[in-house]
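The chain below stands alone and is given in structure tokens; this is the form predicted on its own.
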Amino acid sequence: MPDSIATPPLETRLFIGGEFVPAIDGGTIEVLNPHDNSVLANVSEARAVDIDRAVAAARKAFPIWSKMSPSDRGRLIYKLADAIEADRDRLALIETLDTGHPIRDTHNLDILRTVQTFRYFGGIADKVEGSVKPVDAGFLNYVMRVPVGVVGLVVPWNFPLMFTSWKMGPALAAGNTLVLKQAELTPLSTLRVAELAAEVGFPPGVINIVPGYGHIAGQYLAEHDDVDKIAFTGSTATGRKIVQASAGNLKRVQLELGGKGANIVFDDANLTAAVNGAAFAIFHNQGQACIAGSRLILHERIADRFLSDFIALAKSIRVGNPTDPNTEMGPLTSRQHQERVLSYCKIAEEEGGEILLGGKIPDDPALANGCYVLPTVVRAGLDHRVCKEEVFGPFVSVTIFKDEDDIAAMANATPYGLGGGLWTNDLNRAHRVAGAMQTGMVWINCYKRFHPGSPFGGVKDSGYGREMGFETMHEYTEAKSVWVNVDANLPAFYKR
């Protein structure tokens, strides 16, 4: 891990056409630590007239790219990983400072997943295949893949870096060119890795990131007519929005929207691994994850031993300071954001809940000018809003359950489908349980386990289309079918 806590040299610039350069009006964004408030950096905000540039450079750069051979394309994939590998110490305190995730997990677990993820596409980016169909005598049809054109890429602000690479790695490999916004809370890292991708040879326009707000830049690049495809992590609010504004040129849309995740521990569960991997499911990176399992659904027979020892867990998770390596909590990413939770705290109260951990901010006077809240868990019914809505935070709702035939309406029992868990020894039951749960993604005897190779994404209003695996691959292709008369003895169809 860094040995310093001082914020690292930052780049602050848009990234476009291969150079680092200032926003055409000279607006900036200020970029806080959410620890305590302070000032990282004034990062150029980019506008209508500087996303109208990426696009262009990137439009400049697709036929470049695009005709490169894929194995070349997948070796600079590979060195843009072993570059962040190599950059691992650095990249991990920028992305700690700047959104609070604790340092043992940014430099542990993200920039491993980044790299690994960078890694998988470029090992993907010569092994799209075609196909050859059988059709009517005398013609041969094949079908290619090829890359959709210029993509728009939004990435969220929880996982900023890792999202840049599930994103950026299959629309590269796919010999696309791109457009990149990130969340105008969390630029940082995504701007180290554009830093990363000139050095390591990029030709220029290949790749652009340009910060901004979701309303302005995201907005204008969602209805750009000059982008063939927009790929979104977020709000399901704001995915309405952007299919809206997609309408224009009929650009292809990708969406991994909210979640709000049942984690459902049966009786028969391993206890032990269960509380462990609910407090996993919930209270990792503060539990702002879409894929968080934010509902816990408890059966009657062990609810009250479960609870006992999850709230003896939680208090025991160490919150604070994000750059300290004994941290295991740090703070929300912002204080709007701090303020939502606990508004949901005060929802949870007024709705006849009981809270019965948490609900508040650290006594420690010195987190009192971050964005903390500490562990919470919330006893509460089906019908409560905390259990239906996306809090998108350290904060977990609890119900109780008699018997199997419930579950599968009480797991179903919100508008979102992303992903869900269950506990139990019993095969039969766990497969039975996860066939029936409405989800894009279920983990059995585990939570919130991902991997390059595997599929990522949801149902309902939480999108539609798939980050990850071989699947992806084609969300940024499309198909070519070509028809070949290869017998010269057919007759013609016109004759003069």
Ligand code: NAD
Second form
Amino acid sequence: MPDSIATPPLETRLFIGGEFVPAIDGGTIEVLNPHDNSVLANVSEARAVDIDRAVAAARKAFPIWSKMSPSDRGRLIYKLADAIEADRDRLALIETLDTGHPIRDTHNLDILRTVQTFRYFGGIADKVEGSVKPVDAGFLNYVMRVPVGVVGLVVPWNFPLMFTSWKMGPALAAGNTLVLKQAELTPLSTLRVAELAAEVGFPPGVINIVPGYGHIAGQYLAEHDDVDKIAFTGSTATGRKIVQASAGNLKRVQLELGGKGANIVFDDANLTAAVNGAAFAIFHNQGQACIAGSRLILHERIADRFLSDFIALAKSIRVGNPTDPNTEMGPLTSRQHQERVLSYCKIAEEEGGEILLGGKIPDDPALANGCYVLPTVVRAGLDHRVCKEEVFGPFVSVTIFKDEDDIAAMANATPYGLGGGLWTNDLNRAHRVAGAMQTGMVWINCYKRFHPGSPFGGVKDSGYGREMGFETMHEYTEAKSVWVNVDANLPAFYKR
Ligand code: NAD
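Since the structure above is the form predicted on its own, I would like to see how the form predicted together with the ligand looks, so please show that one next.
First the chain shown before, then all remaining chains and molecules of the complex.
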């Protein structure tokens, strides 16, 4: 594992038209290490003129990339996956320093999942088939899936590298060219991906990477008249702005927004598995996951036993410097976000909740300058704000239920509908409750599973459209219907 990301020097410029270039007005973004708030890098800040350049480069490259044979596109995506895999140690360290995500996770999960996702979409590039429709006699009608065009990709700060692959993989496989804006807090790993993409030979302009602020560069990209689609992951509030910004040229929009996952434990569940699964569901990546299991809903008969084991496990989680291979939970990704999560601990108390564990920063002086929050468990009512709003931290609410008849209403009592889980050994109940949950994803006796082959996305305030799976290829292509008159003797409506 390298001990520094400075050698070789980290690329910090914009990637436009196949070259690394500074921002036109020379502006930069200071990127901080959330472990101690030291400066990691100063990255070029894209503004409107830079976004214009990036969109123009993507537009110019579109005929080349979209007409390249799909298997050749797939081969390049595979090469990128191989390059990322070979760069695993350096990329994992970059991602850990930039996000606060523990190195054991970036090294063993994020990078491998990123590679797996690029490989999946490399493989799909030459399998996006059209169809022939049984229409009226005398006509042949075939439907092709054609690329959307120039796509804008806006990714958040919680899993920058992985979300880059979730969007870039299908966009490229389908034949689109792209302009990707990563979050201003965590731009580094995606710039490294840009370097690797250049090395493996992507044609100039196919991939453009423009770090910048959301309200400036992101907003401008979403409004841009020459962008045909925006795929966005982030908060519901920003998702709404993107929909409005897209109205000018009616660009396609795909939204993967927040969540408030219910995690229901029935009295017949395997409690050891449920306790471990529930801890992973909320504490992995410091709870900064849209699919986090942030609302525990426990049957009254097992609630005390479950909570005692769950709290013992949460207490034992090793919180610390994320570059330490033993660390299980690192800091939150920014000071602002740390303050936001801590403010919810206060709100929980004000609205009558009870903090059973955590709710504060660690005592360890070595962590005092970082954005740390201890694992937090709060007993709360489902009508409380902390059970409805996305806290996006290591913060789980606990509510007790008695009757399965109430469970669907309880699980669905938030504006969100991304993911949710349930733990039971009763097969009928498992399917019954899964069917009643208003979410895009349900996990039975597991939590937070995903795979590039399975569609990922939500309903309600969690957005629309699906990432991954074959389903996402329909998000990145248009259906083009072609009619052929194959009967010269067809009756004409107007015969002269
Ligand atoms: P955000 O929605 O502001 O940021 C996500 C991305 O959108 C970033 O790249 C940002 O630069 C960009 N962005 C911001 N404003 C924009 C605009 N007007 N137009 C286009 N792009 C814009 O999220 P945040 O404020 O950084 O985080 C706050 C909350 O968002 C979190 O607490 C969480 O609830 C949610 N969130 C969800 C996810 C997820 O995976 N679904 C990821 C990150 C954040």
